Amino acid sequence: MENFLNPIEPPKIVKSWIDNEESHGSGMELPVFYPATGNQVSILVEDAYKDVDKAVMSARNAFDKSSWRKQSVEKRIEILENCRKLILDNLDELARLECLATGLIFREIKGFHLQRAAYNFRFFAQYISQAHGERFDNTEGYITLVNREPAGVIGLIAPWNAPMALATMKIAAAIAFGNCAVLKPSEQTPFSLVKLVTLLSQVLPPGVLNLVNGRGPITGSCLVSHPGVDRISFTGGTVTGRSVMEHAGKQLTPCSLELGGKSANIIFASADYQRALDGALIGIYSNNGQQCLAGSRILVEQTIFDQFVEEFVERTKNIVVGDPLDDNTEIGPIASKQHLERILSFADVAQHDGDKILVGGRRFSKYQNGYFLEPTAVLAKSNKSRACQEEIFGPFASFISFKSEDEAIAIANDTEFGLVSYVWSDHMPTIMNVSEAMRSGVVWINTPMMRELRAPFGGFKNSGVAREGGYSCEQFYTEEKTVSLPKSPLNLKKFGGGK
């Protein structure tokens, strides 16, 4: 029987943050649970329309009536660096709050997620230090200037699987380019982001960054359909993404949507075998398996298939599942009871489709109260199996064999998603041909997941709309303005006998 302690004492009631003050929502009270124990640890007060409207109006006033959007680049760089410092100065508390809500492994939150969160602010500080405009002199007698101005009020919707790392990408980008924002965390994982926003209020003027809490169909719907919002940036599931775009479309509000994935991890016989095996395990089981860019469909060349699958399964059986505060733990609990049950349902679905469960597929018997799952892998009957086509979003891998490069490409692209792809090979012609053929926004060669923030990140097909990254964020979070002027006074035609 588990005897896990809470990583930190949470706030008894989670409230919103509007105009640099705590604000009590007018909606329902929602329970918040610690995934490792299944115990309720807090109550979140949901924000209804009038609360969201208050937050949007706060951001609108800060954008329209204060000097925020006209701050110099030097001042914004200073603010972004101060935001970074606040994260680093409060690393342990933020990591414990994130662990409490998500069940993610504490050492990974502190050593990776929050380091990335802090770096997001530094990255955009460095990016805007190189900001430039455009000038055109091609038209005789005229100069045309193209400037970028902040877009306005941005609605930011963060996911539950990596709240700090992913939300700060949006926050840092929005304020770097002079916007004001309203952030909505997941109602399941509010703790770290509520704390972050209160910390950032030390360096951000009132109204620049507000936070509202609640469920997507309630609070989220109010935010994305609000006429005072100029942009929506959403990270989450594809079904919800469609709803976000539908609501925003009624106001013609531009959206950036980073959605689901069912990524192919293609392993050729020409790969460095051990690195590919290590990479395949990392690709599906890191972050408790809950990530849109997981390499969940593992395609292995037939000549090495049996050996690869056997060794993958043996390694999977040795994975340490347990307390997210324990340094030896490799996989912690699933984020919620509802999501645990959904993942488990795919074990039944797989068997119904003729797939073979190779390992896992059950609740982890050692811990009865928390949301723990045995790391799972199945041998798919074909790529048409639901376990290969639907995003499971957990530590659940599917194996498929292939005989040729063309077959691997066909299987990899046979999906509604197109977020990332992985290719493992030391044969350069194979690498080049397959990477060009992949219908995905990102292709990683001989590496598990990595992120170059200057490069665009986002997906093809149902994996998203628009991109995140340096220049991509600049395009999304700003409006282009063209200004044309003559180099000298014009000799204009005199209408109506003018002098």
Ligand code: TXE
Contents of the next structure:
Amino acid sequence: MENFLNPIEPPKIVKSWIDNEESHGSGMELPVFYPATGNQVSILVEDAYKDVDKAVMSARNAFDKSSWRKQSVEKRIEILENCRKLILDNLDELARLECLATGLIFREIKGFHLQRAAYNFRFFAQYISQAHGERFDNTEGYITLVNREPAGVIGLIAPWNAPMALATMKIAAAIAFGNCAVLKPSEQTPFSLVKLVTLLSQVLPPGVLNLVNGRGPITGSCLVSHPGVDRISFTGGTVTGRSVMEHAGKQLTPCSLELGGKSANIIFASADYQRALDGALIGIYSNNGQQCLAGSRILVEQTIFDQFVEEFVERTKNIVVGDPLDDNTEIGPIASKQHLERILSFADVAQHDGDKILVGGRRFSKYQNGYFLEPTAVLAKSNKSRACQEEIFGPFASFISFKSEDEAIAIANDTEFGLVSYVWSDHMPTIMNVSEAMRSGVVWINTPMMRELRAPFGGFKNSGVAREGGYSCEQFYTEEKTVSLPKSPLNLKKFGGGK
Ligand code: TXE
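The form predicted alone done, now the form predicted in complex with the named molecule:
Complete assembly follows, chain above in first position.
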């Protein structure tokens, strides 16, 4: 029986936000759906080139002419703290809006995503309070100072799988370093970010943070190819990331791309078995399975393989799939109909490739209208299977067994991606050897996932370009300027002064 209530009454029409005012785009009207019911709940007005241009010009003006970038660090810290407070003061509404568009579990949005969103502002407030420059003295009597200045106007492109947590990392970093920004949320999940930007306009001067709405190939590509944009920070799929970089490359606009993953979760017989089992389930099924850092390829040492897979499958059958507003729910609906169909197509692909479906692989029969999927696990014929090579981005795990450390390393690295690796073992030499051998930007040992904001996050290979995190963001969102001067007046050679 389907009896889902809307988490909140959404705006009938979703509009954009330019120069601290609501803005009505001149493009198409697009439907927005609630993934739990499949019902259309709102209409989003798409921004066309002229609307994006207006938003970029607003940010440009705020950057070039207003005092934002010259604001004292103390003032900027105060404003960032106020941004944090606005999120915490509006937690429930923001969480409901995010739930409505994404289908993510309300409890997790409120208890984790939004806490992280608020903390992102505090983190960058604290970071800039420690900012420092460099000075070099040389024997020729020169002093050279290296200053970091804000980069300018930043185009921020956010995905749909964790809009608030991911977009606030970009917003907080961009404005903390004195930039102005134009944010484009995913066209599927605009509500919470539109509300956020509206709230932040209470404390940010006009033009510092603008928001445009619309599809990637329309509004998104106008933003990334706009000559008034100085940096692009993008989180999304690898195929789209390539196109973003191609467009940005024409203007030589630097990009930070946080892309997909097909992360190996390597479980050795030397691991704490129970923790590794819990961690493997969290690694693939949390956030409805829709996360770039998911441990989607589960590699288990042969001696414990059968037992591990059997217990994983039993636990998977007990997962509570259902209403994102229900406190007991563990997995909610997939974010969109197209994405549900894409994930389901991998069940056919897997069978075609000779993989065995261990559990799931079908729509969840109890709920026919929303985008629900049975949590799925397959036994892969080999790591060559498409289910092991392509990012499925859903609650869909692939199992592979290995006999030795070397074989585990070879399988783990045999992918176009390189975002995260998980290693479970209590044997220190194994931990050290494997973590060193992983071709990934992040390695988590004996833990499902953790994000240290002071450390870089991002991927090797096709998982990304550049990193997010404290110092990495400082590098990306600022320009370095070298200023050299002599300590005392120079005796310069006099050109043209005669003999
Ligand atoms: O993402 P897109 P999609 C992966 C995941 C998923 C696949 C496709 O595997 O199945 O990507 O998802 C905007 N110029 N991830 O198609 O297209 C778009 O409007 C500028 C991994 O939904 O990458 C949205 O705001 N922008 C991931 C954002 O890009 C463009 C998160 C992401 O959409 C654009 C999401 C263009 N040409 C999906 N085309 C992660 N790394 O966490 C689209 N966009």
